[in-house]
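The chain below stands alone and is given as structure tokens, in the form predicted on its own.
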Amino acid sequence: MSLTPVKKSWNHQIKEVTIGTGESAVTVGGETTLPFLHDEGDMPNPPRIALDVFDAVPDTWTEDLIEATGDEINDPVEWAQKGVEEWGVELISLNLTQHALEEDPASPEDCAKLAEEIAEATGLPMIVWGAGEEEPDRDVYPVVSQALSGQRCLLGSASEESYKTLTATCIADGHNIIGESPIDINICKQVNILVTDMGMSEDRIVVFPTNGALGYGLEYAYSILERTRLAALGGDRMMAMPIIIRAGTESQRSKEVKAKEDEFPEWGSRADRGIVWEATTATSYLQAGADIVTMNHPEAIRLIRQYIDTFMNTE
């Protein structure tokens, strides 16, 4: 018996974002099907992988992890130029953190400078995440967007309670902005409507919908990007952004990543783990309809890279 497949058209089509310029810019979105189903719409631009660089080594990650990234990880500028170096990424994923600490915080000049080394040392477009903090944030984003200013960053990220200095900070200087919201459609779409009646264009906005990790609230946040996407190509254009996902650092805050091998022997080497809990969180993600992820561990950068360009073969 013959199977006859069911296609779905869709009538509209994700927003394009492009982070960067020059030649080393990249444009994400476009897609006019859901991810990887090549025969029942376009998807122009592949799904990007950006590499976490942070100001600090982060206290979450592994030895394993810190091993594997090398000595570099104790430069960010260094750290930066490995990634573009030897894994190949696409963009930089700076991860501010230093100025909100209580003892002897980085200066929003300091902050501002590690960006502009970092993207006169790479060439990269940068995307460049705050600590999540409003007070700190709110002093360090304008400084940074300023150092900045022209690149056509990616910022973030604009929440519902605290949006307008970062909203404003990105149009005076030409950037992107981040709209963040906790695993829910209907606040990510009103953080959308709320930056654009600021004057934001619609197309220098991408949604971070929050996620968790394998196992760690992976399903629901990926029936929310998948409800997301679905609006959008139903024709909902406050919800038809492209989509980016923390898939490094919320795996490194999974027991399973982290626990020893002599706590849990039927695990498992911890190294192996980690790269498969990063490497699993990405792809179930980039299904759902992330358009970036960001990551870690240089062996799951690999693996995605090659995932996602063996899913954009048409062939």
Contents of the next structure:
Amino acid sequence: MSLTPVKKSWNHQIKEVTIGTGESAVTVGGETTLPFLHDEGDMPNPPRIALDVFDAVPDTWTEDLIEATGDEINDPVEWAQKGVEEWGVELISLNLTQHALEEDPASPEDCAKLAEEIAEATGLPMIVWGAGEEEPDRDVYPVVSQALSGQRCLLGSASEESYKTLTATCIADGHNIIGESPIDINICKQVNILVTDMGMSEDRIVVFPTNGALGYGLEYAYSILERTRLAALGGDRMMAMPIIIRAGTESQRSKEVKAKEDEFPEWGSRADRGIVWEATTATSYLQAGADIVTMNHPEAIRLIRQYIDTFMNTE
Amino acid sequence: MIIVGERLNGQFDDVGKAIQDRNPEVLQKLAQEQVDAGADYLDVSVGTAVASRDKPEAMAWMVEAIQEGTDAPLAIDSPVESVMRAGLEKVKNPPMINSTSAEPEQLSKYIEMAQEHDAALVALTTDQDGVPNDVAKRTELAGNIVMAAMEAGFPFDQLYIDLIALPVGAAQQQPGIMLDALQQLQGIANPPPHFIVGLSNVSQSTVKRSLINRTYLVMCMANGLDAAIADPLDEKLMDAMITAELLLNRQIYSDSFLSAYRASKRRT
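Would you mind generating the form predicted in complex with the partner chain now that we have the form predicted on its own?
Full assembly next; the chain just shown is listed first.
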């Protein structure tokens, strides 16, 4: 008896969003199929890895991760450059945190200067995140956005409660925007509607559904991504945006990565755990439909690049 | 939900007059309004605007006039083959053929016609005996339609079975009978064909047409209807339809679900 392969075809496409300009510009999205099902539709752009760079050494990182990153971690510009030169990343994901400090916060101008320096030093398209705190972020977005004006960066993130300043700023300076929702598909859709109602083009939005790491509600976030993608391929245009996932930061703060070896000897080497936890988290989300994964660990980045290359190979 | 906009029909006074005067703007405006309101296809019918012998020519003119203003797919609507062919000859985008009966000879001829034109096909559950007035005859004729499509290799996603909505004012048991038939036919094939209804028929000669139309539409949708020939310019009807899609889990809820649905339907 012969087996007839069951193939599903879709009539709709995920929007293509281009980040950056010129030769280094990166386009994500454009799928007409669920991830990597090359027999069922097209996946014209591979998922991309963005290197998380922080404006100060993250105080939650393990010694192993700091060591793997190297001395460059002390200078965000050098850190980003190392990402390009040694780890081959195609996007920089700059995390601004210092403007939200209670004591001696960085000024919006400091933040803008740093973002500009990194953009210039790496020549790569930039993703820039605020600290996730409404007030300090609201002061910083316009200044950073203007400093990077015309570079078609990806700035985030806009939420249901707070999207107006960032949306207006991104429209004015020609950037793309990240629409954030708290693992809630209904709010994800609502944010996209609110942002487009302000005049943002549908092909300038990347959605961040928020995500946990392996062991921290990954299955739930996975199902949200899957459902988002199914709705989009089925014709829901307000869901048809590329998806960004924070694979690195979420994994690196998990107990399984941070616990010392003498606490849980059966868990094995902590240095190894930091790599596999992040890589496993990233592969799961890539299979659920993530178009951009932001990552931390150089070795996990290498593994994920290999993974993407393997799954994009249609020969 | 697939909406076939019903307004480009010579039975409406404005359209009838536009056909007689050969005034394309009236048709183009109505076409655009329906598309903007969420119509997936635009039904095109000469109706009773001109004498029978002039209908093929009038249909050809309508199709050309409408296509000058929009690229939305058209549903060529006529019970007469020569009028149907006159319309199909002029269409630019894959159209819908509305309609054939389940009478075997006509059915196989129209399936072939649909295949030639890469068209969707509406098939009515009627035969030489007319419109069936019970569930059994409707399901039997729907079965014949599905069999004929299967034998001809006609794809089910292009097949629209119309179980025929009859006016509640004239035959009050009929709307309920159609719902029973609709429900019974849900498992007829996998993947299933579409089920469509000429919605406005149910409210003919009543005084609360919009209310009856939208209430029946929602009831039909709950029983498996996924297409309707209806008036997309009836905003309350469209709101009810969008809300039913939501409650049937075919759309993802958001607080702005009405505008989100409309934005999703807007042609790019």
